[in-house]
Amino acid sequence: MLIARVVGSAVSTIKDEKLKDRKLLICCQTDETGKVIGKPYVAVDTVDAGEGDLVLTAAGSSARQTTTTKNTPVDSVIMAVIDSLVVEGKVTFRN
């Protein structure tokens, strides 16, 4: 799993039928404080996340393990919106 920030969205009218009606969001990996440190990537949203949200994502075959993405051609999925992060007893992020 990766911690990521939703930085935008992607719209595709022509896509695989299994992705129809799926929201595609652009994410960037972050550190434990929510600071963006990675390149952007597209993830299928399963939890109604939005731009600016800090989220948990899964990639590869793990991305196809949610009810929404099972047996679909996805490589990354948003599976949780983060409320807070605590690292070594210190709150590093709170929504």
Given for the second form:
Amino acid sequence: MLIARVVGSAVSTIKDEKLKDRKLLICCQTDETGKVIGKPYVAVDTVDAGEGDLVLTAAGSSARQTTTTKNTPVDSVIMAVIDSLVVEGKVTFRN
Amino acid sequence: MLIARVVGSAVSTIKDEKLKDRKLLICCQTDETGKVIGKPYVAVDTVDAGEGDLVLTAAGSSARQTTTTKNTPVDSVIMAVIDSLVVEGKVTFRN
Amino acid sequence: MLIARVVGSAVSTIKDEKLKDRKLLICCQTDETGKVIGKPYVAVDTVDAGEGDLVLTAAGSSARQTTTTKNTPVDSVIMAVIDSLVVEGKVTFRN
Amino acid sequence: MLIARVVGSAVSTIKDEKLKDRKLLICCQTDETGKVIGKPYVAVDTVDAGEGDLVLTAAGSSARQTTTTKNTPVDSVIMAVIDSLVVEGKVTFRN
Amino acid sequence: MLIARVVGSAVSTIKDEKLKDRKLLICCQTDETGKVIGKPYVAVDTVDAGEGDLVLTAAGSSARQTTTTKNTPVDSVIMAVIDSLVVEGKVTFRN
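Given the form predicted alone, state the structure of the form predicted together with a further copy of the same chain.
Up next: the whole complex, starting with the chain shown before.
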């Protein structure tokens, strides 16, 4: 999974019918401290994440292994909100 | 999903029979403002998108989770047209 | 799908038995004009493509959604020969 | 599979229910000597790996082919701890 | 598939039980002449490849479409040993 920051949201009226009422959040990959290091991508939220949260996103077919995303045409899902990250014994991020 | 701009289209006569009558659009990944930042790729349209539209594309097996693309050899699908993007509380794109 | 140029072919005697008689072509990703911009990779041909052709290739599990590649250990397939590409109203490639 | 170093761990309270009690480790891709060359990502541990270990991680749907990760929304799994790596006849890493 | 050179091997005692007795080879992507251009990764051998061989590797779920790798947590497999590569009519590699 990627460590990512939720930076915003996307609104779409015309979309696959299976995406109705799905929350589409804009995420950017971060490093272990929560610093953004990647380009924006859009993931479906399944854990009530909000802007600013540090999250984990799963890609590909794994993005469809939640009750929210099963059988839908989405390739990225937010499946966890990060409380803290520890690297080499030091806390590098805490929510 | 990637945020992408539809920049054109591809025409193919000789193709897998399951792709008959599928609309093949050329897309480029963009940033959160709609500025192109990626190389061109081709996605199957499922939402009647047109050139110039900002869209979301899903890749891999997820690209086959629409009625248009089920069981077809395609690895990218346009599954939403973007109305607007909001980053850190500001509208960065509006259709 | 990637837009790619067929630049050559690979010969292999020792291979998975399900690949017997499959044509293995060397492809390079191109831009919308057909100019090569990517590293070489090998795709299974399913549309009788030939060297020099501009084609579309599908990757991952989608590469197994043709009668030629079903249940075989291949992750890239040529599923269309491109006739023409149009970007922003101009023909950028014609076969 | 990627050769990767376990550099830390992630803690998450709010997550997909199928991830309950799963150990989330932060990994970085390394070269054949164990030197870190990639950005951090998070993988589910299935082999009781610990910080500092050199491991193999499998991505995508393959990450769900263990008893620990079956049907869960995860796209990366640690499925082996590396004892040693040999390149061109020389031991480049030994645990 | 990637064109890759087998450069070494990995030894692992603690691993997913389905990987018992699987041969784990270290590969690097090459260009069409066999020159290494990529970072090392590990693939399961299914064609009795050896160090120095030029091979094809398939990634993702396609890596599980061999009798050796079915249902196992591996995302890369060696499914062919390359005899020769021909680009633009010239032999660029011969075993």
